[in-house]
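Next up: a single chain in structure tokens, the form predicted alone.
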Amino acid sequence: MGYKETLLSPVQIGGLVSRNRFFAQPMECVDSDAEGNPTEKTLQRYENLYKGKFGFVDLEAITVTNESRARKTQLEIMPRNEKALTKFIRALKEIDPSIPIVFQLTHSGEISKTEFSRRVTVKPLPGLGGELLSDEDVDTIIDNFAEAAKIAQAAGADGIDLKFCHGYLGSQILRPYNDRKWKYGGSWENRSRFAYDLMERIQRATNAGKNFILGSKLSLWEGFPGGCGSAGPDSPLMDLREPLDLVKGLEERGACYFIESLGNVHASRNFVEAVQNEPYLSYLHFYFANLLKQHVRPETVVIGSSFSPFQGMKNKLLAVEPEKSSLFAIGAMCIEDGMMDMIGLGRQSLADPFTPLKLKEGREEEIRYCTQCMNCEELMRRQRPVGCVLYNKPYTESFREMRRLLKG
């Protein structure tokens, strides 16, 4: 089977059904409101990802709280922001019904900016810090997360995605660095009960089920000492034991699909997002993709992570033939071969959104392929509206502005 049969394909998710094997990863874009509502350009991405037939959609980290956030203008999911999502919701529905969509729902804990939010630590992090989080704190997060998931599914949304990754709350509470003396510290039971009692509550409060799915991105290993997937609290080594547990553990409560990622956003980002010149670091992923693939039930769906450093042939990969390490030969190869199920696609839908539509049509010839420039990351960094700066004027301008005030 070519290439193009195999990613135009369907899969089951859940009670849902992608009609290809395209994943748009949430990709936090900085366009919110004052209040965390969508935009209108929050509107034209999502509109853009629709229309370009993406299979499965995850809307960015969304928070659900104000208090702690890493974005300025970041989406938020709390009771003042229903209606908005709503009117987003139905807005894209009416483009294509039968896309899923699920919520990312997070909380930044250590990684929020204390410029304009409060940063909180289950333990401090050498060179972020932050104020003790107590068990009674946690308690009422959990119950923020219960809320926001109750509120994404009377928006309309399809399902509920939850943050494990990158050095966001879930996986500050669940590394072995959290070695403290607390009721979600120390032991692997204590600090999955966070994950757990969070996954439960979210399955009660929904009523989660074939039609409302319920899901996570997870850093299998984030790649620093004490990190998620470390032998232990100041340990460099690998250990997977408690990501495959907890893999097991979130889906005896629901889970029916699954994120891969890895790495941290501030020890180990090369890890989460393979840059310019080092795109072979896209390989790990598929070993850890492979890895999760091979402990979770058989209809449960793993997704992988970091294919946009493949693009097409034109690529900075060595030691392979050009036409096998195409994004689309390598995202085939991974399905064919049993490593995964779908493929993830994050700076290439800022890219090119209409990725899956050119390539069903065959006008692969015309996609604009994600080239690892990072500027769209720095655009983040600087807490600016998001997208692709080499394809989209707007966002070259505004990329080039914030160049000249940085220089004075």
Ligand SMILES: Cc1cc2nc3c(=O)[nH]c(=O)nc-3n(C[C@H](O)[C@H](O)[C@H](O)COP(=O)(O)O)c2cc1C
Contents of the next structure:
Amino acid sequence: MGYKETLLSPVQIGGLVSRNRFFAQPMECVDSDAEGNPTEKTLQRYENLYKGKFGFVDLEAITVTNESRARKTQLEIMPRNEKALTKFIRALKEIDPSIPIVFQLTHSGEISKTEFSRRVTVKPLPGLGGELLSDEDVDTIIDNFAEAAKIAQAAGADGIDLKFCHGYLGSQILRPYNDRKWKYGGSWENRSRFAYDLMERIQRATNAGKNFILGSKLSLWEGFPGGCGSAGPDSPLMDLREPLDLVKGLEERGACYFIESLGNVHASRNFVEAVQNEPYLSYLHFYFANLLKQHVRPETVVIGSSFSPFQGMKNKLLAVEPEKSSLFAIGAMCIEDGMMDMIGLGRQSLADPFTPLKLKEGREEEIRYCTQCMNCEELMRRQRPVGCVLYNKPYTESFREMRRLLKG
Ligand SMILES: Cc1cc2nc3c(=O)[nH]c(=O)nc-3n(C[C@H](O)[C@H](O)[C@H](O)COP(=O)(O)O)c2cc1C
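Could you output the structure for the form predicted in complex with this ligand, given that the previous block was the form predicted alone?
Every chain and every other molecule in the complex is listed next, the one we just looked at coming first.
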């Protein structure tokens, strides 16, 4: 089978269907209004992903609380946002009602920015710190997540992605470093309580099942001593028993898809996003996606990450057969070889949201490939609306202006 046939073939996710194997990764773009509602800019980004025919879309990290957040203009999901989110989803479904969209619910915990919000922590991590969370605080956060899931469902979303990756609160609680003796720390039973309670509460609150799906994006390995997937609170050794147990526990509680990821934005960012001079880190992601695939039920969908560095034929990856190392060729191979079911596109979805459509229509030569310049990431870090700086003019200008201001 050619790569086009593989990538354009449908796949079942719970009771829903993705028309092809392209998954639009959650990409925080810092362009909400002051109340955390989507703006015209937000809508335009997602309209493009819908028109560009991604098979399955993940709405970027949307915070369940306004109190602690990583971005000043981050999407928020609280009762006050329901109306705006409903309007937003309706507009997308008018473009194509068959494309499922899930909301990536999150709480930023220790990565919350103190300039405009409250940084909280399960156990202070060097370089971050924060106010210590109590049992009751986390109980309330679980209530917030359950309420947010209900709002997502009422707004017309097709499911939830629980963010247990990249060092946000979901990862902070799970990691061995959280060895404080409290309801949500210490033993694995205590550290996994948050994730399991969350899944159960959301399952009950939404009656999730075939048509409202649950899943999670996970950093199976955070890449620093004591991080998720390490052997102990200060151990640099990798030990994946806990993350794989987590996957099983989440599956038992209703998860029907997982998005593989690695790393932590504070301690090991290049594992999250493979950069220009380290594109080979993408291969590490494939290893973990494959591991995940081997541990889940046959019907559970595994989505791989870190495909942007493969670009077209011109990439910086050493491959035995370079002609087989393009994004499409390698993506299809990962699916055909059973390592994963779908390929996630993050930075590439900003560079060209029409990537799947162009492949379908035989317009591959028109695809604009991400070069991993990382300017989108810098816009995000500096709290400015995010878009592709290379190909999308307003963002090129915004980036230039930002640099001018920084030079002062
Ligand atoms: C600007 C930017 C925003 C991101 N926002 C999120 C997010 O909201 N949630 C998430 O899980 N990952 C987020 N990521 C990580 C991507 O979803 C993806 O996992 C990573 O970029 C690797 O995929 P890629 O090589 O296709 O870019 C973000 C990355 C960037 C550069």
